[in-house]
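Let's start with one chain on its own, the form predicted on its own, as structure tokens.
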Amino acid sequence: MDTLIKVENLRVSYPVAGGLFGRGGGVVNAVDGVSFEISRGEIVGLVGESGSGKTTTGRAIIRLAPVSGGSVFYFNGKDKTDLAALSKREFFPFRKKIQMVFQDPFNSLDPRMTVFKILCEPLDIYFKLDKKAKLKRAEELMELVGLEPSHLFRFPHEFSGGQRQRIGIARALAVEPEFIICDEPVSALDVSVQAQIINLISDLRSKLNLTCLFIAHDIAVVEHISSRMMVMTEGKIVESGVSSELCSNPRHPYTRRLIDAVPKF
């Protein structure tokens, strides 16, 4: 398969105040020399506990976190662009290609906007559509994520948590991206709803040939949805491989700890 994203020696560092009057502080390496590739049409999992650096890695790829070093290559055929080296203006066209689904479906949607306006916001940025065309696209997006098009003019508080996350996914898909970063998309949902959202993401990958980085702290969830996974702790990837093989034969103690933390029924 063709490579779509290649991350090389990615680093994200933040200053830490210390010493008298906050002077003499050092830096904390939230992401410390991370490298990986994702092929077109593939779902790759990134798993780790809170503070491991996994969310910062995803945010750095889409330029929501400052990159301190390394490269994030985006491939278009034989050509590749280092996203980390682009200015904000130069990166703008790539925001259409790369979208993010956020963790919290309650706070990631503007409560003052109807679903129609939420879905039209990215359309207004990247496309010049009249109201009729926007309505048609919004209805298509609602159907795509399993929601009723007739509910377009409702507000977020009128939906359940799982339905709100479907709206968040629809918003991410509005501009027809190639690559989706899913940042803990099911962690804020009831267990009964988590499987529905995971299956939706998997189905959308097949329908739309999406490429996805799926970030989560639950290794069982990541194993279910991803073909390959990476295990991250303290800003570093400590183990990676085919998801089923990694979970059945973990090599790193941290991976074994994540597996042992999965509830047994």
The other form holds:
Amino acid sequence: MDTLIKVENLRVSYPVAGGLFGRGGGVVNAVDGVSFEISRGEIVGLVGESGSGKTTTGRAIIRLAPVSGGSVFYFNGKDKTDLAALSKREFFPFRKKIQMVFQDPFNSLDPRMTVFKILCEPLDIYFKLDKKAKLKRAEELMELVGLEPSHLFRFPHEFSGGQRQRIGIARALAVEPEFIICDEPVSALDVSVQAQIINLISDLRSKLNLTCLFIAHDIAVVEHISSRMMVMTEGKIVESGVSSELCSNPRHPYTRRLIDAVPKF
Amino acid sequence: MSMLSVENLKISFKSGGRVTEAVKGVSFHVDKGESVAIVGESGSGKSVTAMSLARLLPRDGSCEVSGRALFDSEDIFQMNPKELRALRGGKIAYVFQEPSTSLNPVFSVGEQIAEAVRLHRPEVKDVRACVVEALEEVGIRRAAERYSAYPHELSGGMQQRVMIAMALSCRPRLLVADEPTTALDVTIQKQIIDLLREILKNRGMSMILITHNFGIIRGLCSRVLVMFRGRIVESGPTEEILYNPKHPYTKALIACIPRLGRSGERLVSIDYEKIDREARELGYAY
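With the form predicted on its own already on screen, would you show the form predicted in complex with the partner chain?
Starting with the chain above, the whole complex follows.
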């Protein structure tokens, strides 16, 4: 398999205030020695409850959370780079390769920017495009995520939750990334809209040959979209495997608990 | 005789000279001890229907409500302010979607529940003990200590338990739960649903549960009303609707729920044009 990302013994820990004047507190290990690999073109799910460390793992890969130990190797053919060891300047080109889609489509879009402006921000950073080319690219992106290109000059509040999440996805795709991290992209949406967004992400994966880490708390959602999944709790991955096998034959009691919580009918 | 009976409820909103009809003539009833679910997507009018039952909609002229809502044969829409104060919290209590924004961040959770108890149950002598008991009933451990906790010190699931304790503390006869688990993890969602089921059984209370997810109502609500574009398109016993839905919209809403054991399968997404076409063919009025 053609590996794209290899995470080795990743740790993220935060100091906890405690004792007199906040000194003498311990540390909390949000991510406690996590290792996994993701191959090119694959959608891998990461499931767990709030506080399990799944979001922090995603954020640490893209360096939105401070890495306290371990490595995140990014493969380019035979070359590999440890993202965790790079300086801010050295990391810059990788920001283009790795993009993120956030949970809350209401808070992750600037309410004072039109969709066009939202999509142009990443374009301006990485590409030198004239105004006409930018408009063309922005229209392409709108079509790609199933939005009306004529709505480019509307503001986020004029869109529904599902449409806003499409804008969030378009923004992530603007710089032509190889790898996207979707952090609970559907948990703020109605079930009917969830289905649309999940289908969109899997369509985009095959169309653009994207690789994706899909983070969610609902194991049924993750089983639908991912080929492999990892179950995380208390900062550790407790079980991982092929999604369908893992869901039909869970080994770890925590995985069973997640499966039990899915409404059945 | 139903405890709550809503007849031909219409709600419209005015903004910028435009009138939007959110609810277009809805009728339903809730019996004593019965639990009814209203299922629909965002914009179907399910939340405003629920809000109108305690007159929680804006009264600045931007919103018009017509029809009748009889609670114990008294029309809620004709009540004076004093009667409304007794109704809200005392007879009908609400639990909303987002516990973190429903709670006041500057008061301890115990104080917030105590305020409701003092207002609606002046006969209670030891308010603190009553609040602690309410917290225990919703499964909060070390309730006496948690009395003085602030909302930010509690997890989302715990906050929602506090909201439920607050709603129950005044012994309402009807609980309106508007998407009570949508902001929570699935595991916590299950705990909250189990808790609600337990409480309804113990208290013989009625409930209206508003949700967009058909998956959570089984075993919790005996009847379902499906709302679509301001109308109830289908209603009936939960099991019947879940396993034998008739209206194309109900079918679509049930089909799009992600289920286990369908790895790699494409999820069904709702095709509104198809629903309209099929509904017309089947003779559903629009």
